[in-house]
Each structure stands twice: as C-alpha cells, then as structure tokens.
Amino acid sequence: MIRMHDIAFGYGKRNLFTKLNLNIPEGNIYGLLGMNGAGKTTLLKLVSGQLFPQRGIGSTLGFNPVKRNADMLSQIFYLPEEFPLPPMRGDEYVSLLKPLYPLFDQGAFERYRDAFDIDPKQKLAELSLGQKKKFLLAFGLASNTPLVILDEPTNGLDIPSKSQFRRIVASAMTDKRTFIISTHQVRDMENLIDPIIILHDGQVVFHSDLANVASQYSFKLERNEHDSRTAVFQEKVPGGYMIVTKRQKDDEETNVDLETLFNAVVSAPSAFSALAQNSIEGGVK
C-alpha cells in the first residue's frame, strides 16, 4: 500500500526527516501520533504527493507519489486539518467533484450525510467548522477510495459527533481499504485506531498493533511510584501513577492505555525499538 525508504525532507535549513522508513500494508485504520512539529502532516503530504522528498524513494498504491498520477489521485481521499470550501451548496459540490472518484457511491454519501444531519441544499460557507468537516467526511467515505487520509478529523466536532465519527468510520472500513488518521486527540480515537505509528525526532520510532503491545507490556494504575529499575515508564496521574512494565510470563494481560503508551514511547524510544520494525520491513526495493 505505502512504502517509504530513506526519505529526507526539510523546510529551509531545518531537516525534518533524514532517513525515514515506513511500510503500511492495506486493510487497517492506522493512528499516526507525534508531538507538535514532529512532521505528521508533512508525512501525509509526502505520501499523497503534495510534497516531494529531497532524497529517498516512495510508493503509494504502487505509484510514485511525486508524479501525481491521475489514477493514484483518484484512489486517495485526503482531508486536511484546515480546508477552504467554495461558496456553493453541498449537492452542487458533490456533483462537481464526484466524477474524480470512479468508485463514488451516491447512496452511501446520502446515508452518511443524513447520519451527520447535513442539509444538502445549504451553502457550504454557511456551515460551522464541525458541519463542514462532517460534510467532507461523508463525501470522503462515500468516495470508496482504497486510501483515506484524515488529518485531525475530530477537531471542531462536539462530543456526540466524535462518537458518531468513530461509528461511521468503523462501518466504512473494509479489508481492502486503509485509513491513516493523524491526531492529537488520542482519547477521541481509542478503540478505533490500530496499529499505531509514532513519529519522533525525524523517525518512525514505533509501529505496532496494540495486541502485540499488550503481549509484551503491562499498563497499570498504582497508588505509589514504582521502582525505577523495573518500570519502563511511569507518570503521575490523578489517583496515583500510570506504570508501564515489561510483561512477565505469569502476568495477566492488561489493556493498553494509548495516551500512556505515546508518552512512554517519546520519553524512552529505545525501550520500544523492537516495535518500530514494521516501519522498515518490506522497504522499497
């Protein structure tokens, strides 16, 4: 689906990536996490052909994204965090743009649109930020593209809409479709995104499904601080300390706390280095 090998990219004198490697097979809802400035949006734009690497080789859906092949672009729906919308009605927008997506399903769009309670006759410029985002989500899901890229999709959505977003995205998922969701709102995405990809210091430092994490690490809330010699990571939280330890043979499996996992990985990437291997396996030949 997506392969990036030794990708280098920067802005001016600032090198963002030097030798970034990433391999994303099809058929999952990937969560892309990273601190502010880690390069999540840049990576998404490199994958979709909106930015070009300074060095390295990329492949998206079997195409070189640098060439921006029309067949490739028709198989990608990209929803950025910030977006302009033309001063037209929603139904006019759909009529204008759906020919660009050969697999667009009008019936599915109308179901998603109605679920999000969007009036197709209302001008897009008159919608709130959350309504605009829901309209574009409905359009993107109905496009039936094999690759759907969503950058901070829950920003601007109220609490009921976030829950609705998770249900609708899950319902639109198939084993031939791949979602990449970049987010800071980790709690909004729990129980939806899996595997997890974490960018840090210009590298993919973590790339694993949560079942693999749970098989190797334990996540527990404890009243007291843990012995630093046995804790992989710990942080003070309301009610005590969230502790991450290596799971022992007789330990019961625990649920993975996604926010704690992220904090642990960016604090001590070397402790999770074995879970970054998916990023380089199957690299571009």
Given for the second form:
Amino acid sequence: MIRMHDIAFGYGKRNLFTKLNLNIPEGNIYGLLGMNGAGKTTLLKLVSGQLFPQRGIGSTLGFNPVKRNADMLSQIFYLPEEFPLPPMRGDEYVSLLKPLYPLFDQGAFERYRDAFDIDPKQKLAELSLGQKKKFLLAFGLASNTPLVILDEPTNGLDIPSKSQFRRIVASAMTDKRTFIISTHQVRDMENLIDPIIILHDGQVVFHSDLANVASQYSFKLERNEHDSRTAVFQEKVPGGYMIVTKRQKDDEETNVDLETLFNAVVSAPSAFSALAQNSIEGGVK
Amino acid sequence: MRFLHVLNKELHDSRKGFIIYGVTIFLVMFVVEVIAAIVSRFTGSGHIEIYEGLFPGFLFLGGFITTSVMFSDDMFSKRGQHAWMMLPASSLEKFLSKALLSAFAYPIALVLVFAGASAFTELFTLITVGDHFVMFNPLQAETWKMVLHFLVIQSVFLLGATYFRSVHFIKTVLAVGLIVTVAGLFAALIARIAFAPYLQGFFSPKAFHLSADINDLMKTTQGLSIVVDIVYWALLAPFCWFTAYLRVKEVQATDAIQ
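Form predicted alone done, so how does the form predicted in complex with the partner chain look?
To see the whole picture, the full complex is given below, headed by that same chain.
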C-alpha cells in the first residue's frame, strides 16, 4: 500500500530524513509515534503528496504521490491536526464533497454523525474543535477510502468522545482499509493501534506488531528497581518501576504498555533488534 | 464530470464574496447615478453618463485584484492549503476551476450585474427625478472589446496569483513594471547601437537627411505591429496560463506561509 524507499527530506538546511525506508501493507490500524519534531506529520505529507522528497522514491496506493493523481486522492482521507472548515452547513459540505469520493456511503455517514451527535444543519464554523473533528471523521470514515490518515485525532476530543472515537474507528476497519494514526496520546490509542511505527532521528527505528513484541518482551510494574543487566529498559513511574525484560520460556505473556515501549525504543533502538527476525515488516530498521 | 463537481465547489466557496462584491457595485452605481440625476435635474445641466466610466474600473482593477487573491488561501495559507491539496481532483482541474471563474465568469457576471443594476437605477431615477432612461448596454462592441483585453491582461495576474506567495496584486504590478522598464531600456540600447551614426550623446539626433522610402518605413512598422499583436493576442495568455498551471502542479506544503 505504501512504500518509501531511501527518502531524503529537509526544511531549508535542516535535514529531517536522510534515508528513510518504510513499507506499509494494507489492512491494519498503524500507530505512528515519535517525539515532537521527529517528522510524523512530514512523513504523512510525503505519503499523501503534499511534500515532495528531495531524494528517493515513494509509492502510495500504487501511485507516485508527487503527481497527486486524482484517483489516488479519492482513495485517501487525511484528517490533519489543525484545519479550517468552510462557512457552510454540514449537509452542504457533504453534498459538495461526496461526489468526489466514489465509495462514499451516505447511510454510514449518517450513522457516524448520529453516533458523534453532530447536527447536520448546524454551520460548521459554529462547531467546537472537537465537534469539527468528529464531523470530519464521520465524513472520512463514510468515504470508505482505502487509506485513512489521522494526525493527532484525539486532540480536542472530550473524554467520552475518545472512547467513542476508538469504538467507531474499530467498527469502520475492514481488511481492505488501512489507517495510519499519528499521535502523542498513546493512552488514547491503546487497544486500537497495532502495528506500531516509531520515528526517531530521521529513521523508522521500530516497526512491529504488538503480538510480536509481547511474544519476546515482558512489561511489568515492579516496586523496586530491576537489575540493570537483565532489564532491556526500566523507568521510574508512579507506584514503582516499569520494567521491560526479555521474555523467558516460562514467563507469562504480558500486555504491551505503549508508553513504555515508546520510551524504551527511543532510548535504545538496538535493544529491540530481535524483533527484526519475527516481524512481518522487519522490526527494527 | 469530476471537473464539474470541483467547479461547483469553487463556485460555492466564492459565492459569498461575489455576492458582497455584486451588492457593492450595485450600491456604488445606484448612489452615483441618483446623485448625478438629481444634480442634472436641479441645475439643468445635461445627463452625465456614469456606466461607461465605472465599468472599466470594476472590470480591470476589480478583476485583477479578484484574480490575484484567487489562489491565496488554497495555495499559500497554512490553514486552507491542506483541504485543497487533498481534494480528489487533478491539479489541472483545480487550476481550471479557479482560472475559468476569474477569467470568464467574472466579466460575464459583471456585465450582467451592470445591465441589471443600471436598469433598476434608471427606472428609479426616471420615476423619482424624471431623468432620462439610459441604461448600460451589455451588447455594445466596446464592452466586449474591453472584456477581450481583460482576458489577456488578466492572465498575467493569474500567473502572479500562483507565483507569488503573498501580496500577489502589488507584486504582480511591480514585476510587470520592472519587466516593462527593463525591456524599454534594452530596446533603447539596441536602438542607440543600431542608429549610432544618426545620434550623438545619449539620444540627441544629429542633423541628417532621411533617405528611406516612407512606404518601406510604414511596412516595417506594420510588420512590427503584427508581431506585437500576435504576442499580445495569441501568445501571452496561453503562456501565462500554462506557467500558472505548472506552478499549481508543483505547489507543496512548504509554500504555505500565512
């Protein structure tokens, strides 16, 4: 679905990516994680053709994204972190834009819209940020595009809306669809995003599904600090230490704590090299 | 089919601005004409025709400014660019939807607004002040000749609208002024070199006897005029449209500055 090969990109003299490689097959809800300024949004813009790589080759849905082919764009729904909505009513917006998305499902839109409790007759400019986001999300999910890109989708959503968001995104997922969700709010995305892609220092330093991580690593909260020789990673958290260790044969499988996983990978990417052997997408790159 | 949807969306997005602009034109025409009719009635002076005077101003100045800001939000604004770039249409469709609106729909709509507003205003002044009924004639050749000139010159502003990332109108005017000045200086330099035997100092003519046949001179001038006509009527607009389209095709998120 998405292939980025040896991509180089920078802003002015600052190089962000020098040789970025990424391969995303269809049919999952990918979580794109990275620190501030790691290049998550830039990567999404390269994938969608809003930025052109300085070197390297990209392919999105079989198209060269640089050409911004109309057929490619009609298969992508991209919800950015910040966006304006035109001064019109919700139903006007839908009637103007739905003809441009061949797979748009009006019934599904109405279901999502009602689930998010958005009034179609209300002017979009009068909606709060969270409501605007929910409106666009309902539109994007109903557009049935094979690729859905969501950049910080839970920013601005209230607490009930976050769980509603997770439920609705999960229900809209099919084998033919791929979601890429870029986020800082990993707690909002737990039980939704899998596999995980982590960007760090201009590289994809981690790309693996959670089952693969759980099969090889244990995530435990312990009262005391662990022996640093056996711990892959440990950090002090309220209530003790979050410890990541290599999973032994007799160890029970533990849930992967996304925040700990992210911190562990960013602090020592090479510690997770074992994943490369088992992961479908190559684990640590 | 898809292009019609993009055009429809563009029309919808521009609708409010155009309605405000149309109402402004109507009010300006109405107020000026009513005042002119009252003055004419009570001073006994002849009727002053205002429409032929107002039309070129709205057509050229209004049209060029409208064209200059046509791409501003969608190509160069951080807030508006994303939705436009991700709109499922080709760069050509996105470009044409704006270019056609500003080049063709604008002058046609302006002629219709002028005709409608002048008919209403004239009827009003006829009933209230007893002024003559002389409305703006949308069918006169002069009007459409002006529209043709508008189509050519507007293309330069269309290029400026896509090329410059901000203050499009002023930058286009300055760029055109600069190009014209440089071209004029270059032509003067060539003329100074070519006619060196007949000139002294910079451009002070020496006394000389013109031996050239006046008919030959006329033919050369006519030839030059044909070249200028071809460049103006046939080449300028297609060149500007094509270059503007290429700029639309190449715009990136990094071009958004506002």
